[in-house]
Structures are given as structure tokens and as C-alpha cells.
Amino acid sequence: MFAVTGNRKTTATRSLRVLAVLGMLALLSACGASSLVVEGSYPTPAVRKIPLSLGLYLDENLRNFLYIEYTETGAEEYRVSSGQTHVQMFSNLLPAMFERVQVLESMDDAAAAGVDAVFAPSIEEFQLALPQKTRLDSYEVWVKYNMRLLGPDGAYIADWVLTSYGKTPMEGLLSVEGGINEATVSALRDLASNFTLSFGAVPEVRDWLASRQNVVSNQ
């Protein structure tokens, strides 16, 4: 009976220590992510302005985007922070576009700012692919956008979704981070493009746009 107990206190002394072990590799693997803040820099389009005002709504979400990329085994590997630099791009791609553009704090002041509609785009995806674990030898990077136009008073004017895609070789980059940071600020420069080339053929937004200028040239 005693060795059969001693056995069962032996047994259950070891399950500990090896649940301790366990949980300190898993404390260990959480403090090791790496955290990344995007920066870059983006080029401002040459195109004709709309004779237009416009409102620049990037609510929270966006301003502080963190896509996390896990291990295999669930632990947080890399923290990517794109927020910041999202604003960037588009506060330089806009005044680009348009006549006049406003930032606001939040949608409710459209109205006084005196803007003919709102712009107010969302991040609805964002994907992350590592040439350790895809076994290619490039950085990748895909986001997925909701693209909001809305009236001053907040009406629909016009939803859409636009996707953006970047590629970074591994080639000449120090580090992880380096890569992620190029990737994202190539699939962001390729956001710019796109939405700079595609805005007047959304339908909704040509159709605005024609019935703005109809307006203008009325008053």
C-alpha cells in the first residue's frame, strides 16, 4: 500500500511539474511576439481634382489595426500595427482627388463642415503570408476593403469592395519585420493605384458624381 501511494504522490508531482514547464514555454512564447509598426511612404497620384468637397471618416478600428500571425501551435508570433500608416495613405491620396478634403473626429460633423459626402473606408480583411511557413521565397501581403460613400447626413450613397496586394522578395532583407513592413506598404501603394484608377467607374459613385455636377453647374 505505501509504495503504491508513494507511486501515485511520484506520478502526480511529476503531471506538475510538467504542467508548470508547459505553461512557463507558453508564458515564454507570448512574450516573444514581435511587434511591428507599418511605415512607408506613398507617392500622391497626378490626376485632375473632382471639383468636389469631401469628409475623411477613418473610425478607430482602422486608425489602430493589428493583424496578430500565430504559431502552429496557437502562441502569438508577429503583432503587425498598419493603422497608422493607413491613415498616411489615404490623407495623401485624397487631396489628390478632390477639391477640398475635411478630416473628421466622427460622422456626426459632416453636416457642419460643409462637405458634399463622406468617405469612410474599413479594413474587412487582412492576410499574411511568411516565406518560412509558405516555403516561397517572397514576403506576401492581401487586404480586403469596404469602401464607404455616404451624404453629409449620413445616407448611402455608394458600398464597395476593393482588395490589395502586396510583394516583397526575400532578397536583400535583414529580418521578418523588414519583409511584413515592405509587403503591407506595397499592398497599400497598390490600394492607392486601384482606387485612384476604379473610384469614377463604381457605378453608384459615377452616378453621384454626375448629379453633383449638375448641381455645381446649376448654381
Contents of the next structure:
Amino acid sequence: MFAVTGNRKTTATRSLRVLAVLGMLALLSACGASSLVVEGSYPTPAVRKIPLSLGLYLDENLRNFLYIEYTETGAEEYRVSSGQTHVQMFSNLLPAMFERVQVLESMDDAAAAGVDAVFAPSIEEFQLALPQKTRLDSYEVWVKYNMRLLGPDGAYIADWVLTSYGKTPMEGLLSVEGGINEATVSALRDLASNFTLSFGAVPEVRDWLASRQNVVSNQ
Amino acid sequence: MSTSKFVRQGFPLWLLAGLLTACTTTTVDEFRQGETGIESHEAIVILGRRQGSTYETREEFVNCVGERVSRGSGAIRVIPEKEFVDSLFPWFEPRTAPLRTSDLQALMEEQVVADKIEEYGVRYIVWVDGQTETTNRTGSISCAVGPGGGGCFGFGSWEDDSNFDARVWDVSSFANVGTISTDATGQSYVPAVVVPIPLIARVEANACSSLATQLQQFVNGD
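Right, the form predicted on its own is done, so what does the form predicted together with its partner chain look like?
Starting with the chain above, the whole complex follows.
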């Protein structure tokens, strides 16, 4: 009899503990940051291909790029992972611009890959503007990149800064995460457009392209 | 006549809906600068201008105009905006889209662009630029819920003003052949005595309808 009562008590205590833990977890999750993995699709540029072979090196920082938006009190509010969507965008963009593109796991693989140059972009700054903070009716994303073009031996060819901007109106969006996602995809689309059209106009790149053109025509 | 009998006798719901719609005033202006006309194998593309820092032409409005232009007796084949912009990426993005007809002429020197436009059979590019602004918001409505039920009381009103321009570029001559402007205004009301009754002025819908009708006639050369 006593044993039965004791078991019932133990079960009830366990249930209460489980409920308390679940309650704590629910409270903690309500206070924690909301995580978002940016997903989107990017059109393929309709441009003439540059008759060169390019190595694409996306380092660990870019592939796993994470931006954290903090509240005014300094607590994490949103964790925005945009590394994979950057990989997707560059992997879609560059094969449309160059005759051949080879993805490199390491800069050391460039020489063996037989590429004419290696493109290695990096994100320098990422800014997010949320309507609840700006009092505007749109989500905005601003990203600053450092674009580097290197020789297969790692020698400097060009190094330039590109910025991109994306905006999406609040109207019709069901969640803040949706707004951040749309604005980030819009910023990456802006980057793709700007990069495609300005690549050949960067002075060092222009000189390099001209020199490669001479090499090709002399061969 | 009791209400139920009134409804049973077929009081049309659309008439009720119509009575609950506030009034809108729409003005359409057309400025023609060249001859127009379109063959059955040709198409138009309607694109929203998104270069401004203060506003962007809404995609929904552009789609609404396109959808209306492509139906009716004078129907014109309209290439969907997103399909066209994606297909011609990156040439018609907010940062890169041609702002003048001379820019379009320069752009058409890119063989890839010229080929795509020819493939679509685009004869006219229509640039829609504008927005709907809401002003003069007045009044307030308070709602309360108690054990015996709930209800609202008050009155709210606002004014919507839609201003849109459609510039028509002839791709064959790289010329601006005309501009159609539409201005629609309307006052919306929400009186609330227990239940709020919205009397919404369909300002943007009317602007879309008027602009599309005029644009269809303009392109057909009527």
C-alpha cells in the first residue's frame, strides 16, 4: 500500500518536474533569438561570356556567414545565416560570366586547377534595418563586400569594394523573418547585377582582361 | 417586408457590396507623341519604375494593369514583368534599367539583349511609375469585450490618392510615343456602431482599370 502511494508520489513529482522544465524551456525559447537561414533564387545573367577560366574560392567565413541583430538592451534578437545563399548566388552567377568556372576548396588548389585567375569575395559588413526600429514601412539590408581577384599563384590582380542594397515592403509579409529573407535576397540580387555589369570596368580588372586578351590573340 | 424575405427574394449581394463601397474620382490624361499600332505576333511588357528612394511602384499594380490589358476585345499579349526582368537580368534591375530611350538604344547594342527582346516579340515597353498615398486619417474606433458580449463604437476615415504615369517606348524606333497619366482619389469611411462597417474607396483598383483601358486603346492605335 505504502509502496504504491510512494510510486504515485514519485510519478507525480516527476511529471511536475518535466512540466516545470518544459515551462522553463518555453520561456527561454520565447526570450531567445530567432534564427533564420536565408533562402532565395537568383536569375542567370544574360551577358557575353568572358573567354577565361576562373577559380572560385569561397572561404569558411563567407560560406558560414552569420549576422546577429541585437535588441537595444544587447540581447540577441535575430540570427541571420546568409552564407549558403551567397554560395548559391556566386555559383549561379559566375558560370554565366566566364567560359569555365572551377570551385576551389583551398587557394592552394588554384595552380593545379589550371585557372587564369581566382575570385575570392568576402563580406566586410552587413546591416539590417527593421521597420519596428526605423519606423519605416520596409525591411532593408545593406552589405559591403571586398572583391579580390588573384592570380593562380595568389598574386594580386585586383581588390575592390562593392556594396549592395535590398529592400522589401512590410505589406503582405506574414513574419519579420520573411521580411529579412526577402530584403537579403533582394540585396544579393542587387550585388549580382552590380557585379556583372561593373566587373570589366574596375581599372585593374580591365587592364588584366586586356593583357589576357593579348596573350590569347598572340597564341 | 422582413429581412429574411428580402434576402430570399434575391436581393443581390453584389448590389449590397456596391452600396458599401465609397466613391472614387478618376482622371485619365493621354499625351501622344507618335503613331502606335501592334501586330498579333507582337507583345508589350509593362515594367514598374523602382529607382526612387521614397517609393517603388508596386508589383501588384503593374500586374493588375498587365492582366487587364491582356483581356477584352482589344486584348494585347503582355509579357509578365518578373519573367521579362529575370530573363534579361541584369539589364532591367532598379539600378541598371534604362531611364531614357537613348539608354534603351545603347542597351539594344548588346546582342544578348536584342535577341531576347526579339524572341519575346516585344514591340512596346511601358514604364509604370507611381504610388498610392493615404492622407487625412481622422477619427477613432474603440472596441470592448465583456461577459455579455462585445462591440465597437466610433468613426474613422482617410483619403487615398493614386497617381500613376505610363510611358510607352516603341522598341522599333527607340522613341517615347506617349504618356498616359491617371489620378484617382477617394475617401474611405468606417462607421462603427457595435459592428464596424467599412466603406472602402477602391482607389488603386480604379486607377488600374482606367490606366489599363486607356493603355490598351493607345497601343492598339484606336
